[in-house]
Every structure is written in structure tokens, then in C-alpha cells.
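Starting off, we have a lone chain in the form predicted on its own, written out as C-alpha cells.
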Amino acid sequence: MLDTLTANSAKLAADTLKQVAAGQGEKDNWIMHHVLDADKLDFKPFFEIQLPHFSLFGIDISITKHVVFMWLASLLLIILMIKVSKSYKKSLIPKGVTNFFEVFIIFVRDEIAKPTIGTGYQQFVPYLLTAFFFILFCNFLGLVPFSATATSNISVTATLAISSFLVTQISGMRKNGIFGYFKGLVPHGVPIALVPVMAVVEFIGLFTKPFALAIRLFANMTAGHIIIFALISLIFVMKTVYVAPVSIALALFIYLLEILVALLQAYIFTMLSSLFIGMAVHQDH
């Protein structure tokens, strides 16, 4: 079901982007206007906040809407985690917010890192927890009215994927050595004639894995928003209020589904990152 929704919304996004490229106004492309990044915080019909523009050595490093909410997610994460860590200094028995976050921390440690990485998983738990909670906070912030989903920006998901890629490759080389790591990419027992082919396939696979991580997170977080706006737009496209109950009901259903997807995508990214790290570190398995 999710794959079908993603495919349909991807087609809708492609068609709308063609209209944007053709130079049509914001009014005719209001769906992509709310989904894509922008140089302002839009709180219409109340007010707008224009974000500052910066450049360094000719490179545009301006603050955008997605950057603001990415910083906000990071700030909330830092504040809450400091609060959680301090509460353990007072008592080893978690209460309130600490108890809530401990459930996720233990889940990532015992149900994701330990089974997929195995021996030595403890050193990777901090990175996996950081990735999990950062994605989770960005995803849920995107469900708040007038906000933006930073993980619906391909630059953000690509950076997260590159981080997992670097952790995977560096960890594999540290454990097995540079030569031993690349030698271990080819499975044991492969016929000599297939070794050149398998070596190329496995080498390409090193890069397709993080690419899949970036695209999966980006597509799923963008798809739901596009579908919600598209369903609401049916009221105006058909120019009748009679379609409003059905349109709003379906949009509400997709919104509730987005809550599940927000949590699910954080889990999938963390689980796959952990799996790739485990495959690189313990190549004999």
C-alpha cells in the first residue's frame, strides 16, 4: 500500500515540478510550495518570516526553512537527552520523560544493534541512537502545522546516508584491515571465473546501500505530505463542498498513517545502518 502511495505521489510531484519549471505561479503550484524548501517561514494567513541570506567564497550558505527545523530538532534532542542523563544521576529508576525515552534507547540497543552487529555492538550504539532520534524528531516536527519536514529534503537524507556509509567503511577497515576488508567483499566459495564480476558488483553495492537509505527516507517523508495536500485540493479542483467530507476524511487517514511512517522510517534507517555496519565488521558471518 505504501509503495503504491509513494509511486502515485512521485508521479504527482514530477508533474507539478514540470509546471514549476514552466514558470507558473505559486498559486497554481501550492502543493510543492508547501513541500519544497524555502527562504522563509510561512505562517499564512498570519505572517511570514524572511530568513537571512549568506554566501561564503561565492557559495550560497543561506539559512532555509528545512535548516531551521533541522536545528530545532537538534536543539530539542540535546535538551531532552541532557534532562534524561541528569535524571539517572538522581535515581536509576526512570520516571516520566526518562522512562519514555528509555524504551526507545533499550529497543535500539537490544533489538537493533545487538542482533545485527553482534560482538562489539556497544561502540556503535551512540551513533545509531543519534541517527534514530534525530530522524524521529525531524519526522514528527514535520507533522506540526506551519512546520517543515527536514527529512523530506534529499540533501539532509543524503548527509545522513553518507554518515552511515563512513561509519560502515571505517569500522570495516579498522576491524579487518584495508586489504582484508576489500578482499572480504567477495563471498567465500565463489568460482574463480565469477570473482571479477562479483568484485565489481560488491564494490558498486558499497555505494548503492547508502543511496537506497537516502532515497527511501526522502521519498516516504515527501510522499505523505503530497498526498495530504492533493486530497485537500480536490475540494477546489472539483469546485464543490460535497467532496469535502470524503477529501478531509482521507487526508486525516493519511495524516494518521504519517505518524506511523514517521516512526517506521526512523526505525528502518537505523536498522539498515546497523545491518550494514555488522556486515562490514563481521565479514565472516
Second form
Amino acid sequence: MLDTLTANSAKLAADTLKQVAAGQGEKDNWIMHHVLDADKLDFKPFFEIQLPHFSLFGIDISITKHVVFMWLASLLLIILMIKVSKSYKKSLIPKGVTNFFEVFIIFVRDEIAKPTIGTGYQQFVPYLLTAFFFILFCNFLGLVPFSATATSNISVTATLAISSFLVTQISGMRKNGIFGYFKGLVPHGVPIALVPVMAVVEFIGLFTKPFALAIRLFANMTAGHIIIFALISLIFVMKTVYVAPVSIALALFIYLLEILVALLQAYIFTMLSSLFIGMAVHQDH
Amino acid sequence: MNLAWLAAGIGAGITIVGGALGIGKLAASAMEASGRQPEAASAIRVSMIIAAALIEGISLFALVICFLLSGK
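Same protein, different form: I have the form predicted on its own, so give me the form predicted together with the partner chain.
Next comes the full complex, and the chain you just saw is listed first.
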């Protein structure tokens, strides 16, 4: 039995080496195939939908899998939020789906914006709510079978982080004045010799914050999906059906964890954005 | 065999050790603090989550590098 096992693994290794040598390793990597962006909607055992290609002035703006699910999230948000806002025009007492959304809206306002921004938090609540619900909807749409997670695309998370960056900088400059804002980057009471070093560090810190926001959301959403696929592929790596119960149970556990992560990442993105806005607007503390 | 895969595996392992140490220390202190002062528990929880997210962000930077290495 050991002989056949060794022979099998030797054959597998030889096959893999041959594929890598032929440059096919990348193409046959089915985990990456599911996680990365693609130009077709994949309902694999049943059918596939090929999406159209567009290009404008030589720039590829074709509609991809992630774009479709981003639009779906936006569409759902528009429909639901119009319903919610209409319900408040009728009466201030929430009813039905409005009840559910009121919990989240109050949470973002009272637990995220109010303690971290302080006075004048009202003008930032709309942006924070938009970011929170968009990320939440994209994350949860990614957990539906056959769908794709738009937030596991680095371009999407980078765009979200850049909007946070712009809101932070512009509101900071409007509150403190452009000169006062850059002067306020260096905290009070720092020894004179340290001021040049601190200025450079704080200026670089302005750009690492949104970079960290983008990478955090992207890596969290991608990593969960890769772990689920890796656990399922244990069945095919070990080539026995007896691994299936274990790997399905573990994949299910990670899937449930993903529900928590989807909520937590939307919360953390909003929380950190609001914290950075608060730091830019009220520089004195 | 590709040495980049070895580097990616070892790197991912070391990253997890560092991240786990950081978050473990943080959670231990937060538990202790909210045990000593239960009325401040919610404020402590919020700042714990923020700090945990920052630690996680740093370890995810390293994991992304390992991930890129594994594709070499």
C-alpha cells in the first residue's frame, strides 16, 4: 500500500512539474480561477454567461464578474434605501424592513460616528453609512453560491479607500485651513530636533492609512474564500471520498466564520475611516 | 522544486506567530482591564477591536507578500 502511495505521489509531482514547465500551472489553478475576476458569470455545472467586452480610448472597461455583482449590490441598496426613506416620510415609527435597517443606521451614527468624530459628526454620517452598507452588501453577496465578491478585488477596495482618503483630507483642510492642517500634523510639545523626522513620518502616515484600509478589506475577503476552496480541494488532493465529511464540516465552519467576517470588515472599514476623519478634523486631541 | 514556495510557507508561518502574539497580548490586557473596571467594558472593547484591526492589517501585508511569492 505504501508503494502505491509513493508511486501515486511521485506521478502527481511529475505531472505538476511537467505542467509548470509547459506554463500551464497558472491556467489549471482552479482556486485562483474562482477568486480572481473573470469575463463570464460561472454557473459551472449548468451554464455560463459570457459578458461583453468594451474599450474606450484603448482602456479596457469591459464588464466583468465583479462589476456585475457590484452593480447588483448597488441596485439592491438603491431599492431598499428608497423604500426605507419613503417609510420615514409616512411616519416616524419604523415598520417591516425599515426596522431592520434602523438598527444598523443608528449603530453607525451612535457607535461609530459620534464617539470617534465628536462635534460636527452629522455631516460625515451619510458617507459612513454609504461605505458601510455598500461593503456589507458586497460581502454578503459574495457568500451566495455561484456569485463573486466584489470586495475581493483590489481595485474596488482601493477605490473605497481613496474616497475615504479624499473625505479625510478635504474635511481636515476645510476645518483647519490648508496651512494649519499640515502644521497640525506634528503634535504639540515635540522637541525641536524631532520636528523634521516627525513631519516626514506623519506625512507618509497619511498615505499608509488608506493603503492599509484597502489591503485589509481585500485580503480578508480573499483569504476566507481561498480557505474554503482549499479545504474542499483536500478531497481531490487525497483522492479519497472518506475525507469529504471532515473537509465539508471544516468548510462549513469557515463559511459561518465568513458571515461574521463580512459584518466585521464592514464595521472596521467604517470605524477606521471615521477615526481618521476625526483625527483630521480635531487635530488638537 | 521552487524555492519561492518554501519561502512563502515559512513566511506565512512566521507571520501567523507574530500576529497571534500581538492579538493574544492585546486581548489578555483588554480582558484584564474590563475585569477590573466592568463599567468601562464597552469603551475597552471598541479600542481593542481597532487595535486588533491594525495588527491584523500589518500581518495581512506580510501574508499578501507570501501569497505573491507562492505564485512565482
